[in-house]
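Here's a solo chain for you in structure tokens, the form predicted on its own.
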Amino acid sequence: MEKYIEKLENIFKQAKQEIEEIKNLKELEEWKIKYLGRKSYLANFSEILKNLDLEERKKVGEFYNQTKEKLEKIYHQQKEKLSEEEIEFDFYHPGNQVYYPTLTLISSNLKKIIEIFQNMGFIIIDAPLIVSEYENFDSLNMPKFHPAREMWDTIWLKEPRNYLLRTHTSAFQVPFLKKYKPPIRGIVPGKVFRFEATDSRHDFEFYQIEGISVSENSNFSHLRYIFEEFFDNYFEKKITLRFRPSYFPFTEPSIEVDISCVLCNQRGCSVCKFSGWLEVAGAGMIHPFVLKEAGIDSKKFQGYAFGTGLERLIMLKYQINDIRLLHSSDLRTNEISS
């Protein structure tokens, strides 16, 4: 035990002596790597500690922590001193150009999408991130123990009970229709949450754009037109659509919406898996159960609803291969759209 304490004392004395002779920041960083870097004696001291008995480990470990803290302290003191010495001001030299900050990819694209839908007569609804079980599931034809609930990895709150972080923006179909009586059309853009592993294609939080239209004659033809106008304007090129049958408990019939691959123009590439098509949205005619929950006569009114993921569209438009980049603080990501 004593030999390790003596070794630490000698390292501290040597390090302190060397740091007093350092003249610039470059030499200081070399000193830091030598004494505090990941290949230094201190960084690998844990291998020594684990071979000692409990009492020795406690004493040597405490001395090790004290030594490391003192070295870090004198490093920061010397860095501050040298930094002040190296700063030189030339009051007559022109300064660097100031670049004004830009919106993030998510903010700028969300703004663009909102403008597209507003131009088509949709109103914009802001809604809370925390919703009730009724709003998220029961009102959308998913009562307790309904297997469709397993489609969403739900994050429940301990208090208040029966509340959760919304798993989809569809949670506002019924509140939306209760507040704005038909004929009405609107979108609910915002963040949703899923309890799932994060990888290049999945995140525990992401944005959805929920659209809804209810009137006496809202139908699939209207829905197709809305999609064509939206995707043509968003991708700034002519897009071909394809509807495929699907299942959602709150729409009947339900569809998946595919667009022609914006990267290969349907010639086939790895992104579209050489099919020429990309799945980008889910949609369908609003289920009579949902209209009934909203207090709307399903014999008089009908409507369609759709949902798409914002990050998915951004990744396709700017050819980004990792969703995590969109939520990171790396400013280079936002230079893509500049």
Ligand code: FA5
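Numbering follows the first chain given and starts at 1. Here the rigid core means the biggest group of C-alpha atoms that line up within 1.5 Å when the two forms are laid on top of each other. Remember, it's a predicted structure, so these values are computed and weren't measured experimentally. First, how it differs from the form predicted together with this ligand.
Shown in the overlay between these two forms, fitted on the rigid core, is a CA shift at residue 27 of 2 Å or greater. Fitting the two forms on the rigid core leaves the C-alpha of residue 298 displaced by under 2 angstroms between these two forms. Taking 2 Å as the criterion, residue 270 does not count as shifted between these two forms: its C-alpha moves by less than this amount when the rigid core is aligned.
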Given for the second form:
Amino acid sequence: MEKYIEKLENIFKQAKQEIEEIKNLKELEEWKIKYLGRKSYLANFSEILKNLDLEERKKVGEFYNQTKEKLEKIYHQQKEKLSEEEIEFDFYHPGNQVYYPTLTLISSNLKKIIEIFQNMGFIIIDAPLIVSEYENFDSLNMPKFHPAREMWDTIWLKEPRNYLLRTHTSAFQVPFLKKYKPPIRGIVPGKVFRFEATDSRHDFEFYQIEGISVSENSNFSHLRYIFEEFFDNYFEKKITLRFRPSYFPFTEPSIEVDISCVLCNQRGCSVCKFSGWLEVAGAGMIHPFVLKEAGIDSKKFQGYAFGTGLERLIMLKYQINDIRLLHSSDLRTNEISS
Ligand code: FA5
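I've shown you the form predicted on its own. Could you give me the structure of the form predicted together with this ligand?
All chains and molecules follow, beginning with the one already shown.
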């Protein structure tokens, strides 16, 4: 009995010594065949056990099992170690697409727009997303039950009552003018929310950029100049503007601003519906009611305000045909910008 135990001990000692010398997986497999393979001493050990009496068989059998387990253990340990060292390199394997971290189109374009307005002397204001009914409507010349409120599908909060997710950045016009006394010009960029069904051009949350300028003589020609500068810089090409009469309760007169189609240069295409023009903003001279709400003397001061949709501008610039792509997590949308 002792001789078998001794033999097993020697085999393990030798196997351990050899495995420590092994430098690659090929040699390791040869080692495995030698010590654990079909023709190995251990594989045929049952022949030996068979001839022992019960007591000896129990003892030797147990020792045999331990030896086999230890051999398997050092085999797996060595295999793991060598596999880590020996990473096989396939020069022909196609690489994974690498997405470098970039700002999203929304962030990078907002940044650019902010820079353009900053260069024209506008201050940048971050305003709250939750506003009061007064800020969103009443202060903008839309008392309760005014039909113009229907122009903005509203998401009301249950608590606190009479609060809502702002439907437009215009909600900050009065707080802005109360805080910064004229002469002042600033922009309020940020998210707005509407209770509205989505389609390729409408989402229920999107970004607006509100512009406000009040001084003794801020007027439409200033607004036109500011818009021309802004659109030329943003689209990096010469843009023609068109002002069309419109209606907003908080501006008088009110206008819609169209730009010459950036895709077809007014030759006519499906995006501009062959009109050559694209609507990009609402604007107007700030209504005396709004100035009064802000505590500003409308006989002394006047000003213009405008509101434009960020996503609509991005869609035109990068020819994106669905606004929802900009709010999805599909990284390919961002690749356009790099
Ligand atoms: C307004 O929200 C006014 N507050 C704009 C304004 C400001 C007028 C200051 C006068 C003075 P309107 O609802 O039209 O207006 O929205 C302005 C812009 O937001 C639109 O021209 C469009 O670019 C964008 N917009 C409107 N609705 C959506 C929508 N559902 N999804 C994406 N963009 C939208």
